[in-house]
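For reference, the chain that follows is the form predicted on its own, supplied as structure tokens.
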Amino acid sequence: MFFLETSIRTRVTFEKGVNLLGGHTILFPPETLDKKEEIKDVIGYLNNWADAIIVRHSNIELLERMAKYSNAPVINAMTDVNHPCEVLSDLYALSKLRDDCLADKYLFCGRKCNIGLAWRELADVMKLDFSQYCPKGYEMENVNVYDDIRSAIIGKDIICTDSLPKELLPDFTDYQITLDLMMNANKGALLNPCPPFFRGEDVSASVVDSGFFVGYEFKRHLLEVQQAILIYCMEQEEIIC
């Protein structure tokens, strides 16, 4: 496992998931992969011992090179361009709360980023009705984009958000999801902010404390989904998950 020290939810669920399946984890910081040694040679040695390689690293091209040389599955635990395990878990969790989560209408509120791009990937695969709400200059390609939140949120069932870097907050002053705004969504709509979220920035404190918030227990499915990903990938050949 290659994880940043600041990782909490993804690392806990992968590490516990491996242990519950009878495996043993060895943890490294992702910077271990950034040294002078060629990744082909690093993987050449890891092939002697690793049954799976779980990587949280900014550069997805590095993961792709690792997968090229690895005999074990390389699992993407987050890069700068996507976070597939996270959104898979979210969709699974939504399937427990909604009558038909594939028929729901999804709105992602935030900039073009790894979370938004992962939702777009999932929407493409699962044929979800998916839109984005953001200021000009932060749009994802091939997505219906709104710049007016009241128009965007009408008719939507699942509202997803992502936190913002401090330097971008001035551009998103009027883009916070509030309790008042959620009242304009469909009946029974849910707010699914990607953690870490920050009250008073991407979401208001009142909306997180409301019945719209999916709740902390929503992420409990991360554990079983990470385990399912591990089992699936270890049964395949030549796969990057």
Contents of the next structure:
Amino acid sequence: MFFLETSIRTRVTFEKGVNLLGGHTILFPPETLDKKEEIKDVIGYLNNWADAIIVRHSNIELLERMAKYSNAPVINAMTDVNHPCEVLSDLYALSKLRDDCLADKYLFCGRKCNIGLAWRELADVMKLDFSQYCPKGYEMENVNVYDDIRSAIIGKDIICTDSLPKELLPDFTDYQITLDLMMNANKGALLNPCPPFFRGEDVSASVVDSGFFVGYEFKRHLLEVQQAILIYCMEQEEIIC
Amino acid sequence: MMKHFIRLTDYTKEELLSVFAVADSLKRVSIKISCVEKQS
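Output the form predicted in complex with the partner chain next; the form predicted on its own has already been displayed.
The complete assembly is shown below, putting the previous chain first.
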């Protein structure tokens, strides 16, 4: 596993998940992959011992190069352009809460970034009704975009947010999801803020403390979904062998 | 081909739903184990 020491949720659930499946994890900081040694050579040696390689690294092209040479599945645990485990786990969690999560209407509030782009990937594959709310200049391509949050939230079922770097906060003046705004969404709508969220920035304190918030337990499914991803990828390997 | 998990768009809807099915089966195993532990 190539992970930042400071990673919490994804790392804890991958480490626990692997251990529960009878495996062992070995943790490296992601900068281990930024050494002078060619990635082909790094993976060439890891092929002797690793059964799966779980990577959090800014550069997705590095993961794709690793996959090219790896005999074991390479699992993306977040890059600068997506976070597939996180959003797949979210959809799985929603499938346990909603009558038909594939028919719900999704709104992502935030800039074009790894979380929004991951939701767009998921929406493309699962044919979700997916829109983005953001100020001009922060839009994702090929997505229905609103620049007014009050219009955006009407008719939506699942409101997803992502926090912003401090320097971008002045551009997102009406960005905060509040109780008042959630009242304009569909009946039974849920707020799914991507952690870490910040009370008073992407979400108001009162909306996080309300029934709209999906709750901390929403993320408990990261454990079995990430285990399932590992098993699924490894099963493909066995079938081919 | 080796299956990696790098982009969701590398998968079909059916493949991602089969990952959910694996997750469901893991939960069932986990529940059964906890029941056995309680009985013993």
